[in-house]
Amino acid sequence: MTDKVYYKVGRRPWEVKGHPDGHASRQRSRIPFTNRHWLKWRDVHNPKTLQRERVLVDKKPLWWSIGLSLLLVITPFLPNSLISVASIFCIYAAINILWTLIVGTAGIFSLATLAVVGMSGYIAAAANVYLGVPWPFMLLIGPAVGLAAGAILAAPSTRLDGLYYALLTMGVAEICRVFVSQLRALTPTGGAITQVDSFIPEDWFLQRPGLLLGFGGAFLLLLGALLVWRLVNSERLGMILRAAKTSREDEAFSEAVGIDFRRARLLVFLISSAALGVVGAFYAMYYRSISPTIFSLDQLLLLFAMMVIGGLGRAEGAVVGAAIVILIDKGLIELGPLRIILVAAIMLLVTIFAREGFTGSRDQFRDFRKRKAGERRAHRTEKGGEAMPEEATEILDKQELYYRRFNKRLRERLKLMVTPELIEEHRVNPLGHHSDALARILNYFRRGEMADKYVIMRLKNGEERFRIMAVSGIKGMPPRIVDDREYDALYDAYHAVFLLRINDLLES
């Protein structure tokens, strides 16, 4: 007799797991500033071992550490045009981790990042050249521009959105070059700004420990945008935007429910134009110099088209974007314009066969095994002895399709025992012992499902004013407003409830 062999069944082999002690206190260390933690761990029990073990939730974090500390191990060990690579790598993933921030987090369409920012780096390096402020003050001078730039940026916002803003923000980008280019200071070195002071000292520039320095340099602003990036999105501010991206075509539902989206929008604006400062005044310190073509068109399509690649919404993505096309425009610069054109057919077939970019790609496969899976059970005509039709071919089971239909079946029992002398029991006495009829069609209501149920809500505490709201069951998701009627009595509000419950169905 053979042994038998037995394979390992689902995801549990790949999970990152770890065995606590279960008399130890435990203790996590928590991110600078906020109440986060660095990992997501879950406690749970095995039930074959009978042990305690901690499983990780979110993975992210993990695939962040492991993939910026392959990029801060390889890179010394490459040649000098890749390190050099590798450091505008790093800038262009910071800008467009902080261009995320605008326009997925706040969901302002700003064209207006580059200029923002080239005005930091222009005016950091006009008062290191020409008014002989240290190159330190520079990453002081910088966030300050970028904030001020932010700030008048921020303002049309409140009237302008979507494409009208978009082309209002290009043309200020325009503006700047324009202005820059026409500088009779400037018109000698054709609008830039050269003898820029530097963290790298004048020996190394160019030179292997020059470029090692800068790529160090560029590391950290990159871990920087990081940073802003997680600080906004896990705290308050970032809550409340996703929130109230349900609701910014109710603008005074989202302000009734203490939902102010638009101060928290500008807010992260601001935020976002005071980081981009940043990285203007260090783009000027590396490069040792700034030039108009900072604000030029071609270098905004190229950020868009690593945003477009990689995926909008993400940081990931941004990253992932950004290494797609850094690699391409200045790793294969021997293609000449033929490393266009590749960066445009990559970004044309994303845009047509993944979803949501690179990144989105991997819910997108899923979505699909899922369908196709759903497809293969649909050929399982018998549950329990009865046929099952051949319908709702994305549902995952049949087992869903046979709940479906026992639920049909109690529903219409259910609408039999709906009368008015029932209806009437439920006004007199909405808690409490009643019939038996009554108490079926109240456990039906209470096991129900989170989507689309009634609540009631108090108005102000205190006071015995109350409205009936609907929520989602959708995290994230507020809840709505049923209608405007308010009720001085709760045991009005529950019938109120009631009714509503009878409507649906009677109505289903």
Given for the second form:
Amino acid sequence: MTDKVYYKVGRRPWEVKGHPDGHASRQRSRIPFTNRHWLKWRDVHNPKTLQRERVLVDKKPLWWSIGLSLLLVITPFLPNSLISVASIFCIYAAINILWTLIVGTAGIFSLATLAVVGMSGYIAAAANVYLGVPWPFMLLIGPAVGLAAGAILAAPSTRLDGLYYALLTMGVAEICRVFVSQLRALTPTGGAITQVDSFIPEDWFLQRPGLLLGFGGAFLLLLGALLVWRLVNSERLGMILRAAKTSREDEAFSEAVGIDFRRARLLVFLISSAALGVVGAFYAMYYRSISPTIFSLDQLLLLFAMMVIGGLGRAEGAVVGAAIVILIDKGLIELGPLRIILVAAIMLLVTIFAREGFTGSRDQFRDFRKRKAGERRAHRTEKGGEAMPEEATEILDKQELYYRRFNKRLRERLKLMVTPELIEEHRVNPLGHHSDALARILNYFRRGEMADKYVIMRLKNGEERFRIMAVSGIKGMPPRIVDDREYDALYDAYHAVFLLRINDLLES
Amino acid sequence: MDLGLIIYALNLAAIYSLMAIGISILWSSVGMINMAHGATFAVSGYAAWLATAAMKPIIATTFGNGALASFVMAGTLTSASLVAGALCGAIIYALAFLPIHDKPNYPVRSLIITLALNIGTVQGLLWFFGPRSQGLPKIFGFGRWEVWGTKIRYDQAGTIIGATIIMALTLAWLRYSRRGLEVRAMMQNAEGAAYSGISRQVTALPVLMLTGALAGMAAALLSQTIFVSPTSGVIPLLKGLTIALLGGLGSVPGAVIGALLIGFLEAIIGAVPFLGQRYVMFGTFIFIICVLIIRPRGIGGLLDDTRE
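Same protein, the form predicted together with its partner chain this time rather than the form predicted on its own?
Time for the whole complex; same chain goes first.
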């Protein structure tokens, strides 16, 4: 006899689960000064073995830390060109995350993100170059400018909506570009401010230590953007906005219950604008210069492509999309214009096939699988019992299910027995001894439920006038009259009831 | 203001309104912001260039060098760009409308797809034909008319007249044909149109082909004034989009009024000595922002609440 092989069953046999001691009390550490736990562990009981199991419900923090630490560990070993690609990725991912906060969380379709970055970068750089402000203060000037720009941009956002606001913000970017390139003082450099002081020492610039230092700064910037995302999107502001997110009805509802979502939107917009200001100052420091290309439409479209490919409105989408697009755009430079076509093709395919970009494809696949499973289940049971599978789980008395299935099969068999001869036999002799088939059919009719059971009513005592009624089956509710036909003989009425029931049987 | 300035403004307005009407009709009937309108424009320009280059020797041998030859050449150019525009419309229909028109988030997704198509097409043209711009044959010929002491170039006059005729034909088609009735029904109330048996899938194809052909016509007319290049579609797209928004999306008279306003504004800003051509975009955007702040739905648009 061979050894028995046991297969793991269930939906996720590969999942790693803890098996805590059932008697020990549970200890969980909290994030300092808050009520929150580090990871979302949940204790469940395995329904089969009844053992206590500990599962990690939300695995996103794991993936985030794996991905970010891989980036941090691998980058120092890369060649110089790839280090700068990694730094650019960090900067763009940070911008994308903050933009996602505006578009996804606040629901304001603003295209002025790069304009805010550019404005604060320009003003911070100008303060450094022309006023001699030391570079650490640039990181303060940047957010101040970003906040001011955000306040100006946010004013019309409550009045205009959707595309109109998008157009307006696009116009702002264009106005900035024209304004900067028309400035007299910047004409010799084509509108760029160069020689900006930076956290990277001047003789290290574009050398390996300088690049590594730049990457370190960009990585910190990305972490900061993620922190802002976490604090805004997952805390009170984000929750308020989630209530008023999807539709106008939701907005009306949240307004009615006293949620001031407009204020929350403005706050989110202002916070992310200030954060974008930090990114702008960092941008000017990282390149030691800033040029009007930051206001250009192409740059904006590239950024938009990143968000779309990754998934609009999700932080992980912003980061994954930035990684994909920057790898194609900066990593495959030898392809020339073909790489933009490649980005466009990816964007097209992702949008046609995915609901919410790459990162939403997992949920989409799950929905698809669930729908298919439901369809298959329905198909399997179509010819079976009376109860649909969805209904069957709700019926507590399982006996009822078998009774229905039995009844259905019985009806199928009885239907085959109904012939004109049988009806004629009943017409001739409604009572008394019958043939086997007729007896079976009549037996089935006798067992029928009270609801809609036919009964005969004598119209007046002592008179031979009958009518057919149907019992309601509900206590206190009178029977209804089936039709207005009258019968002069009781046997005719018997036969009429029989015909009605045969009709019902054949129709079922 | 002299007559030359007015003619220049009308010339701009004619081309802008061709683009803006296409975008506006498409938005209100199919519910799609067509960012690939610029790509359609550029592709039609190139198609016209290829067709005229191929047909030139044949026309020269068959019709000689007279007025008939230039007439046939004009016919070739216009029909090539119209057909190319309509084909682009059909491609947009197949990629950006058909697969997703009944899926969630359709307006944003179709916008993204058409944007991707636009980027891809522009880069593809750049890759295939190179960045050099190509001149198309002048179908209206060279020369000027003298009207009240100002000179009007033939191409300007031709553009204004041609665009007016095309717009009149489009509006007549919308007004009097069976298909136009369906399109107007969809523009008024897409759901109601669906209940009365107007299929969105069937009606969207002619609408997209029509708007593509309008962009093609704009390309054919504008190529009389400027050259054709891969990126030549970007400015008309931006202008068309802004004018469609300024006029209120879905309102054809609003689009025409917006095009006239912007055309005159650009002509005037370009003519004012201390502003000049460099501030044209700047000025129009500021004007549009002011209008949108006063009337958030554009000149001819109604607020959703009012419409309901």
